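In the block that follows, a single chain appears as structure tokens, in the form predicted on its own.
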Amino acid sequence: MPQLAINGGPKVIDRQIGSDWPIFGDTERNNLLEVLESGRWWRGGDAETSMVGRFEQAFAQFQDAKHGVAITNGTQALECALKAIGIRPGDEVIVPAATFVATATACILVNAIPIVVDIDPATYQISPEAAEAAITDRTVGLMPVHYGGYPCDMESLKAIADRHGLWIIEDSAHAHGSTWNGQGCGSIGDIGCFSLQMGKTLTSGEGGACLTNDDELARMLFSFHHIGRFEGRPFYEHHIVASNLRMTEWQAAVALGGLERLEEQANTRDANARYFEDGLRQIEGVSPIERAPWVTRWNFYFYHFKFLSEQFGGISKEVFAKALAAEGLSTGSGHLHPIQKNPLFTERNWGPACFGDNAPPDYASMPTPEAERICAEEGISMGHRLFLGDTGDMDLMLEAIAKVRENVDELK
């Protein structure tokens, strides 16, 4: 008789594990009602009493930053950061292959050229060695992504930036609550950018934020998100050409509610992941992404582990994922598909972008062998909501993986 559910056997997980997402409650309801009844539904210029101003201050403090500017979404947070830092047409910005495409397209949208580099196979984060090898006389900055919420090797990246006179914008869209050597991600480089899209570990449906410890960068971030105004100047006095990227009071009302739960949720995910990792190490053919010494808290947007085909009976990653799904554990590949393989890059479909005298590279032939191998053969991701349950949920997930391994011959 078959044992695996994919062949007709009983499935391991026959109930919900983890949590529904998003999570909300009375705090959000009360905040939204407060906004409604105030008759003030936009951020305006009052940073002290508006919901947006309260969120900016609270979130910056939570992530260990001095300044926060709330933005319409994560992509435009990156665009705003690039403008604030002084990007010019044709400037090159180094980005990792494993990320959401917006990390690179934000560069193009401000007429800069993203240079895509490979990832570290140990951590799935941007490879500092690959990043330094890609530096040219046109490189102005690094945009590392705390991919999946796992903190990058910021010590190495900061050393590279110092050697070559580069700035660092941290794409922290996955890393709310993650800490590098005890410091909140997004507060380590020059600017940190966050997404508050509905799936993120802190959400307002749509939304974003830029954080910085630099007073002048904070001034420019504010101006570029607020139609060229400067704080403290007359409201209808505009100093630079800029768009309206303001978060609404409604979004901030929801984000403030979620922020109250973020510490507890981050600790729960991190503790459950550590328990899960201990179990993974006992199953032949799978392995956790081991935590580097600087990873003091990993509050992941999605959790990755490694599938090792040669040690798992030789089956493919695709077959493994289908067998796990039949057992009740759905998995994916996150954002491992190398971004430069998207048609917009290979077919050069970036429209009227102006790159000055510099032309973008041939993305179709840009090699990122580790990212490509990991995407095709190794990287398995799971959503963060699965890790908001208890250790019993972790045991069920581990049982499903172990069952597939024990009965792998059924899949050959």
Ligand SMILES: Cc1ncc(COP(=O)(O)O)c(C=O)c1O
The other form holds:
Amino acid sequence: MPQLAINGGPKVIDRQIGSDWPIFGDTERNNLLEVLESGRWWRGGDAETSMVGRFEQAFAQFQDAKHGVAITNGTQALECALKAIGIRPGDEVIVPAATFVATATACILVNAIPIVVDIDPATYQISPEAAEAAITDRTVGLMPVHYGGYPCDMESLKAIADRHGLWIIEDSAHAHGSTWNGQGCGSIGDIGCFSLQMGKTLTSGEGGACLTNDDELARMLFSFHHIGRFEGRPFYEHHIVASNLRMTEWQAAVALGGLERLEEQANTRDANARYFEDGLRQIEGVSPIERAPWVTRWNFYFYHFKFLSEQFGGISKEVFAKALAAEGLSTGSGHLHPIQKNPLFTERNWGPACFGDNAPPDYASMPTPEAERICAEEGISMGHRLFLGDTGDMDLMLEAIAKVRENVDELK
Ligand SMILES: Cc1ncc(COP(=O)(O)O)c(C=O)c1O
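Next, give the form predicted in complex with the ligand, keeping in mind that what was shown is the form predicted on its own.
Now the full complex is given, and it begins with the chain already shown.
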């Protein structure tokens, strides 16, 4: 008699686990109605009472930053940050291989050159050693990503930045509510950039934000998102060439509602993940990504754990994932492959507006073996909504994994 659900056996998880996503309630409804009836559907110049202004202040405070500028989306938040920090054509920016492609394409969109480096297999985050080894006389900054919301080794990265005179823009698109040594991600480097796209742990459907503690950078972020205006100057006085990257009042109305729940949800995810990690340690062939001492809260967009094929009967990650899905637990592979393996890099499809006279590097010769191996063989990702339930849900997820391990011979 087969035991595994993939072979016709009974399924471990036959009820919903975690939570639906997105979550919303009366705050969103009331805020949206307030915007509708106010007749003021954009922020204008009002940082005090507009929904956008209120969101900027509340979100910056939540992440421990002094200033916030709400932006249309996460990709444009990165572009805005690069412009505000003074990027010039041909400048090199160091980015990790394990991320969403926008970390690199935001650089290309401002005619800079992303240099892709490997990740640390212990944390799945940018390797500080690899980052330092990639520095050239054209390097101007580091763009670490708190991948899956796990805070990067910011102490080492800040030391490298100090040694080489570089800035740091933290791509915090996955790290709302995550803390590094007790400090909110996105408030540690020079600028932090967030995405509020629908899947993120704080969402307005689409949206983004830039945070900074630096008054001058805040002034430039404001101007670069607002067609070159400066605060306090006449409305039709434009000082720099800049786009319109303003968030709408509708988006901020929704984001403000989510922000009210973020602290509690972040604590729930973090606590459930710790419980799940204890369970993973008891199952042969899987293991958690161990928390470095600086990971004081891990509020993940997706959670990663390690699948070790040689200790799991030698089956592939794909077969493991299929067997788990049949047991009722759906998992993924993060972003599937290192970013430089995307056709845009392998086929050099940057389009005529990018790079100018600065020859782009050969991305095919930018090896990132750890990212490659982890994406292909080891890293298993799970959506954040699975961790919004209780420890009973964690037990079911662990039971599904343990069952596949115990009956792995059925999969060979
Ligand atoms: C690491 C990372 N950076 C940037 C972005 C871009 O954000 P958006 O989709 O809001 O443009 C994303 C989106 O998922 C992301 O995962």
